[in-house]
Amino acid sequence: MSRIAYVNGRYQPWRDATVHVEDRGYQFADGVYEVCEVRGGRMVDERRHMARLERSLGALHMAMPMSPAALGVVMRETIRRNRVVNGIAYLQVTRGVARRDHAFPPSGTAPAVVITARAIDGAGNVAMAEKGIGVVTVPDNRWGRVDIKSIALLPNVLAKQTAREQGAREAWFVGRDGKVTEGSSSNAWIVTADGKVVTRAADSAILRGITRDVLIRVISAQGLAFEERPFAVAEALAAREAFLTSATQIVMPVVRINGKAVGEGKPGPVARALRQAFHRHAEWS
């Protein structure tokens, strides 16, 4: 069965799903997106994703293309048509199609909406989490509003490619202050030598990950000490554990940074426990 995509009001076979050449997402990266985990055929944390989508659109002076409830219906139908049991649903909204001009198009220009869904290798992710992954560090050269989930991701693409070329799975951005901001497609965490779980506060320097927010609830439920603050690469290397979070990887242990072992060089008990408990605290729809 061909994969199906939702494009501007129509469900279409993958091979026929296209957007206009003057879509502002294509020409200006003038849009935002969300990636929602699908587990057991159901979306995880749909409400939180819709709230973040609305915040991102508002920051770009764009309205929601339809109500959150209606978007949820379309996303679930796209998931159903693609027969996705465990995977992701991708939602993208751009400012629409207009003659190429940097300024906003005329009022009333319809936004463009694209939704896709695909399965992911859940067993592969589990196996990866059992071994842990490596990350490399790169200078943070992104714009100053990465809290907006914009489709303008070129620095992230280059960072991810740098990681792959160095045999790592992810890249961590490091600001001019020497502190880690976040990963190219994830939030960054450490467990200090005295057992505190640390991640950067959700300011304009990072994307406020949905998985990140839920995990803070998990940490509280497990009675772990928690701090929101920046940490340097040296502190991460001296940490007991490190890990990252994202919708596709949930909690993924980091066992190497720039080729150097973190802790014992293997996934630690805190990351394992948080990963195991995560979905008990998430919302399902």
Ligand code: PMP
The other form holds:
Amino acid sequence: MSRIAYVNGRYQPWRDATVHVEDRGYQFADGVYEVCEVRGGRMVDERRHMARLERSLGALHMAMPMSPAALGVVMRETIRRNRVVNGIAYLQVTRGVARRDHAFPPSGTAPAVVITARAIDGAGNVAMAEKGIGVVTVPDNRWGRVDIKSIALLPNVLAKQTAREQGAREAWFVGRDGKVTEGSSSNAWIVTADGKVVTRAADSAILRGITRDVLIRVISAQGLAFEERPFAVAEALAAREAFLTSATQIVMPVVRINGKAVGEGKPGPVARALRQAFHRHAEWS
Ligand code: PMP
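Could I have the structure of this protein in the form predicted together with the named molecule, to go alongside the form predicted on its own above?
Next comes the full complex, this chain leading.
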């Protein structure tokens, strides 16, 4: 099937879907993005993703390129044109095309908007969740504003590659204090020996995941004990369960950290139950 991308106002066939060499996203990573889950042909938590997009743009002194409703229409149209039933929609906004100069371009420079959509292997994800995945830890060497969903992802790219080279699926960043911040493309969680679900508070050291926000509601609805605080790698290794969250993986059990088993080395009941309940608490559009 031929793929279609939305690029600056046009739905383009894949081979023509290009941006200018002086797009500030290309030259400076001067832009932000969102990844939204598509399930049964519908977008999951669109409203929350739009709110986070607006916040990320605001932090970079950029306005929304169009209203959240209009962006939603374009995202849905891109999903439809690509016939995506289960997958993801990707949205990127950069500060636009201008002569290369670090300082902002003249006001009135149009932001550049790119939207793509693609299917993901749902069965593969389910199989992975049944087995659980391994993570490795890497030093968190990112900048101080990782709460902005910026397209500047080089430390995340390098961390993910390190994980893959060590036979793991994800890398967990660890701060100078020895505490886990988050994954290279996910938030990090544990279930302590006494049954508390723990994840780090959403300060400027992590990206506030939409999946994380919704999962906190699921946890509360299930009457589980919840604590928002950092945890060390040693505590994660001593935990009953560990897992990660993201729009593409939802709740993914982590069964090994740096090659050592977490708990019994297999997915635990809390992660499994939260994964199953998640979509009942998400918003659909
Ligand atoms: N942290 C980072 C660094 C990420 O890239 C992602 C994925 N976008 C997340 C956390 C999880 O966010 P979400 O649940 O919104 O996908």
